[in-house]
Partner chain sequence: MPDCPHSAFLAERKALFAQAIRILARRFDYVSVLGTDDAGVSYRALRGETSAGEPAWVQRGFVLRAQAGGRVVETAFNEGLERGPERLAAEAGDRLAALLAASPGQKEYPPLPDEPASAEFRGVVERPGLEADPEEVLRRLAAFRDALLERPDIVAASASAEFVRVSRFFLSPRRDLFQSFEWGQAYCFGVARRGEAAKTSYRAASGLAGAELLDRIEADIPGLAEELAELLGAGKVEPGEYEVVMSPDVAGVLAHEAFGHGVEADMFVKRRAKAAEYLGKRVASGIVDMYDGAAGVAQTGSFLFDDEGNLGTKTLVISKGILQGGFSDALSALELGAAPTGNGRRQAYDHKAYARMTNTYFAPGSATKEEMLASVKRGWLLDRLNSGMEDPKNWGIQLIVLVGREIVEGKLTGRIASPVFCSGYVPEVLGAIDMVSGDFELTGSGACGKGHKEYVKVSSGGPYVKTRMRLG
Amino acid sequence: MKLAELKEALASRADLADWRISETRRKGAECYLIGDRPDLGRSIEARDCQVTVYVDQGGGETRSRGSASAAVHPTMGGRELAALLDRAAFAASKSRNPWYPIPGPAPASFAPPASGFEGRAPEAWSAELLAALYRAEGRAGAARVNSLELFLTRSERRVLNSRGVDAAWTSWSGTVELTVEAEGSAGEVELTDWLRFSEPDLARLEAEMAGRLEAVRDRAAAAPLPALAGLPLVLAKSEAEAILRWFFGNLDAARAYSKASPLVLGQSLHGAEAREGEYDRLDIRAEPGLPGAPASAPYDAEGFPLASLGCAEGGVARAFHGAPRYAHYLGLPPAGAHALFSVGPGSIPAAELRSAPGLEVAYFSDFDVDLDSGDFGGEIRLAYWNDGSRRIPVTGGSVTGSLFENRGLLRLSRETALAETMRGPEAILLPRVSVTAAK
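In the form predicted on its own, let's see this chain only.
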């Protein structure tokens, strides 16, 4: 099924008020290794196509709009497509939301630079990427790679709609899923983690793998977490990102419209009880792109052009990001649905945050931050307890806390780093947490 045929089929239907087509063409390479021995390698090529239809009912103040989406298979014929659109239109007619417009054509505000991967097929990069990832293993002593999976994909995306949008862009996405292991006094231990990237930054990949190998060595030597009360919690990498994403997620127009967000434009993110000098004020921006982040894009999934947007300045909420539909409901200028965000630096060096007595958790079995309640927590795989004179690897136990109790006391490092979807403080400190000792 060609796009021109799909467009013609959609335009011919009088029961549809609007429609959107989303197409992604992917070419990629996959490598699977046991230890450092290749187990499987293959190339992939795929096309995904999805259509979204909109059905309007009523008029005036009671006018409503429903939508439904369906996957279009490349081999579909005319009758199959007509039946699929019949089902989608029927489903959309059963959904009656307040009416909203879909985006019209607009030039891109952000032009992502071409990836360093561009110019060569994904499989042509496999040897270099694997060499960088395994280079640190020779310096890791007893730590080693147990298994590794490498995925590198080039995606060509295109979004078209009935209002004239025709947006296209290309992106690269790399993912490494890995398990590292080391022998300890209690036997062999493992840590499982992942890396995501969009550039052939071989030095970064080597450094990231070296960090994982060092961590599993520490995990093998870790003592059970003792009973600790009153110590602050330091988080970095994806866990710091998860904490700060709570603020970014609650600056979404959809959550504001549904009254699920506790954040209000013009008011402090840190709560009325926050006192000057006891916290670092958050500066948060919704970003269309971040160097090295695979989710960088000039448009959102609806074909709305994305630009950098100041959502919070000096700790005060200034703007909502999110799907244009909800901005329309709120009477606000549409900003688009951003996948990426940035958080400005704080006031304290990361080394200072880590040198004070406290607990820094490097790996959780699972770490969760509830977007509604602000509760967070997880079971500890590896942490570092600073007792005032030593930095001691520990394992076991758990950490729990509430962002409503910590948002007026949050401290951020001066240094920033790239996480998966955020460029923000390398480390953050939450002073009010509950730590449960290992059993």
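Pass me the form predicted in complex with its partner chain as well; I've looked at the form predicted on its own already.
Here we give the lone chain, stripped of any partners or molecules.
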């Protein structure tokens, strides 16, 4: 099934008020290594296509719209496609939601620069990327790479709709899932982590791996987490991102419309009880692109052009990002569904955040932040306990807390760094947490 045939099939149907096609052509290379030896070679070449149909009913005040989505496989023939569209249109006709428009054509306001990977096939990069990832191993003493998986995919995205949208862009996505190990007094220990990238930044890959090898050495030397009370929690990287994503996620128009979000435009993100001087005010922007982030894109999944959007300024909610449909429902200007966000720097150097007695958790088993309740926590794989004079590696136990109890006391570092989908404070501090000892 070619795109033109699909477009024609959709356009010929009188029962559809609107339609959208999202197509992705993927070409990817994958490397699986145990130690430093390749275990399995794989290649992927695929085309994925999703169609969404919209059916309107009634008119005037009672005008409603329903939608249904379905995958159109490239191997589908004409009869199979017709049956699929019949089913989708029928299902769409059974949803009667308040009417909303779909995006029309608009120029992109953000053009992601071409990735440095462009120009060579994904598999042609494998050797260089692996060499960079393994370079730090030689300097890591007793720490080593247990196993590693490398994925590099080039994707050509295209979004078309019945209102004339025809947006296309190319992106590169690299992912490394890695396990590092080191010998400790009680035997071998490991850490499993991942990193994502969109540029052939070999120095960054080497540094990221070096950091993980150092961390697993620390875990090998870590003591069981003792009973600690009243200490603040310091988080960095993906865990800091997860905390700050609670604010960004609740500034989504869809969550505001469903009343799941506790955040209200014009009100403080930090709660009514927050006292001046006790917290760093959040400045949050929805971003179409961040250098090095694979999710950078000029358009969202519906073909709406993305631009940098100030969602929170000076700690006050100013705008919702999210799918245009929900902005329409809320009577707000459409902003598009951003995958990326940035958070402005805070007032305190990261070194100062870490210098006071506290617990900095570097690796959790699985750090969880509940978007609805604001509860967060996880089991500790590696943390650093600052007892006032020493920085002691500790492991085991868990830490829990609530964002509602911490948002008025949140501290942000002055330095910023790229996490997976955020550029924001390199470290954050949450003072009210509960720590469960390892023993």
